[in-house]
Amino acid sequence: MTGVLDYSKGNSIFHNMNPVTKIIIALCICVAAFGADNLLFLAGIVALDLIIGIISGIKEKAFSIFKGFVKISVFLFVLQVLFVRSGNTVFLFVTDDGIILAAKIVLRLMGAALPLTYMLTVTKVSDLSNALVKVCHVPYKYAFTITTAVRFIPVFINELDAIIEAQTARGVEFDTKNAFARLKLILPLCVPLLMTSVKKADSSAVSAELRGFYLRKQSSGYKEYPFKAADILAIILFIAFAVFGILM
């Protein structure tokens, strides 16, 4: 999944909304994907996410992430299933409100994981985080925070795939279908990677601080995100969603 987080260039509506705006969105969705208690309208919530993910222009981005998901909900679907004892059995130890309540949280998972992906996907950070500030009034360094811990994921994952292949190049075997294998020779690999994450953190601190971080005000920024006609209809929509999904 490298590279999903990075900003994809678009002129679709969700591309043109206030960052805000999507923020809103994002947080309804997940609102409603947690509030719910009925299976088809959490399976509908993963297909409205899928439809918010073609219109922004990003189908192969959004069905990327998709399946990303998809191996992680698996894993915790048979987790669940696993340790559920109550209801009637069905085959073996699995039981009927193992199945269901698994469901519920593998759709509750990726109901309210895809939109927060698609807001960073259709949104530049630096926007993100003059809005916050511009908008919402939240303090600069919170805002920063906040940004540059989302910004800092993509590079986590490259420094990671630069680290394995160096390991591959010295004759480790991390192609092995094994999964408990591979963990044990990804774990060591934590090392490095945290040590030229500090690295990486302590230089961008001190790149910061040289730019004038602690001058920084919420008039400092020249850009303003003011709400238009489909920001407002946008808020209202999910909002009315959330309250939906909570009812149900």
Second form
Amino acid sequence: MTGVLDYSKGNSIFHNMNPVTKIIIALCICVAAFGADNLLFLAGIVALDLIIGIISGIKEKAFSIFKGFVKISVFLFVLQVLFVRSGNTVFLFVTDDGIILAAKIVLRLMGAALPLTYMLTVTKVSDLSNALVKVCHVPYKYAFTITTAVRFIPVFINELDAIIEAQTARGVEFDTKNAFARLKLILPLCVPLLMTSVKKADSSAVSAELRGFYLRKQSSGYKEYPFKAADILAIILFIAFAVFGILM
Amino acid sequence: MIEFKNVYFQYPHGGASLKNIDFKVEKGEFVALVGENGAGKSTMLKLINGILKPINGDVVTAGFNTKNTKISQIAKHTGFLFQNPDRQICCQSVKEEIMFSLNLLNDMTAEEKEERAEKIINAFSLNPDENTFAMSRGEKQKTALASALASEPEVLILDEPTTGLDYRECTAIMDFVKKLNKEKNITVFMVCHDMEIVMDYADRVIALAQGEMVDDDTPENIFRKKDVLKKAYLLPPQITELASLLGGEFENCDSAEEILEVLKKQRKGEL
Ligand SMILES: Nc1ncnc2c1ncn2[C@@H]1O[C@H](COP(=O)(O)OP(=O)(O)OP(=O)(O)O)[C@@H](O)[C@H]1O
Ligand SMILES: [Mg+2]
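So that was the form predicted alone. Now I'd like the form predicted together with the partner chain, please.
The next block holds the full complex; its first chain is the one shown before.
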């Protein structure tokens, strides 16, 4: 079972980078996306994200994540367009200001969210937490919490799918075409989902403790995460990109 | 009741698959599906009630081709027990859980539903007010099974119904299922790793190995076929094994009583 956010094996330039470099790159792109105010530049960021996805050799996954965001974006776009009242009316109650503002918001959201999700698919979660501990000196407890939270998202989704499957098999009409009816059916399932998730988290905590979680120190990891020339070059490049974005 | 017509199935990302599955189960049969871990047993069960659709071939359950029928439609005729009861249980108390199942069917009056719930709770010796989320694995298994059985569906699909149950619970539940099977002519299709149970309760065994059917026969016969047992990694019930080892008169014995009978006869003959 491979969820969209699960690690994808590969040997691309991004796979081999230091995990911390990848975090910095993703953050730089986020900063650029939120700093920039130029529609074209924002579209360019989204294109850059997709190119990064292709270079990383996760083309299929990159586009399926992209498609997911497009769906959310359409919804957001319509909502925004409806609420902006200033500017010249284009048709009905839609204004030109509204369209531009909505487009910017949507592109910004995509530009910032895509690199974060792509980073997660090309980095092993264990590498991410170990590198945070080794390089950034984040206490292991916190690094572990962050990465576990990330790892729980696909588990959560799979669990919900399985619960829906089980309930459909009992005769709950999840296969109805009506989205609102389906939503109403999903809500009561949040109880078992929450219960199983809390239980899972609880047993994870117990088993981590049994395996000596609190004995772990910064020096416990055997893998080193040195910065290579490519890492430093990439960091400089993307910081410059972020600065450029803010100035735009 | 259940018909697989040359079915081929594969998960979108997975390499594992089901190939050339072809069989027919008549109304009232009690079939056990056996095979190693990962052979594709649970997958096959999900194909039966349409949660998964075959890539090639057809699956017909209770007269519906799963390819063009809604799962909830098929579900009205089938009861399904999943391998993991946690996902199935969604109500606070045992009673609510069973009523939830019954309420999904709309051809019963409120009193009838109450009566049904009462009956199954007694048969399974459950506590109707117990909190479902705090129950043990075995108790959950029982509750999930009870809510699947409560509606007395035409087809009962059970994925390892006896895991986590002690010997007494196990026989009590299997006896109940067998009774439904005999009295109401309910078709039972069960995955089971316990060959003793298969021997005692099933009328027919389908053995699966690496996604292919290796045999389809009565338990008495299948447990005597060395090649099938080897291919599907099955360990026959000890009595059957003993009987085949003893050979001769004992060859066809399937229980301790039968062996005893033969022994008695032999002794009388010798005296
Ligand atoms: N949703 C899924 N996506 C991809 N592959 C899957 C999925 N579910 C199961 N599989 C794979 O299909 C194969 C058969 O799984 P299945 O659950 O049918 O086995 P099983 O015979 O029920 O085993 P067990 O005795 O352990 O319950 C396994 O190799 C499993 O990894
Ligand atoms: Mg299984």
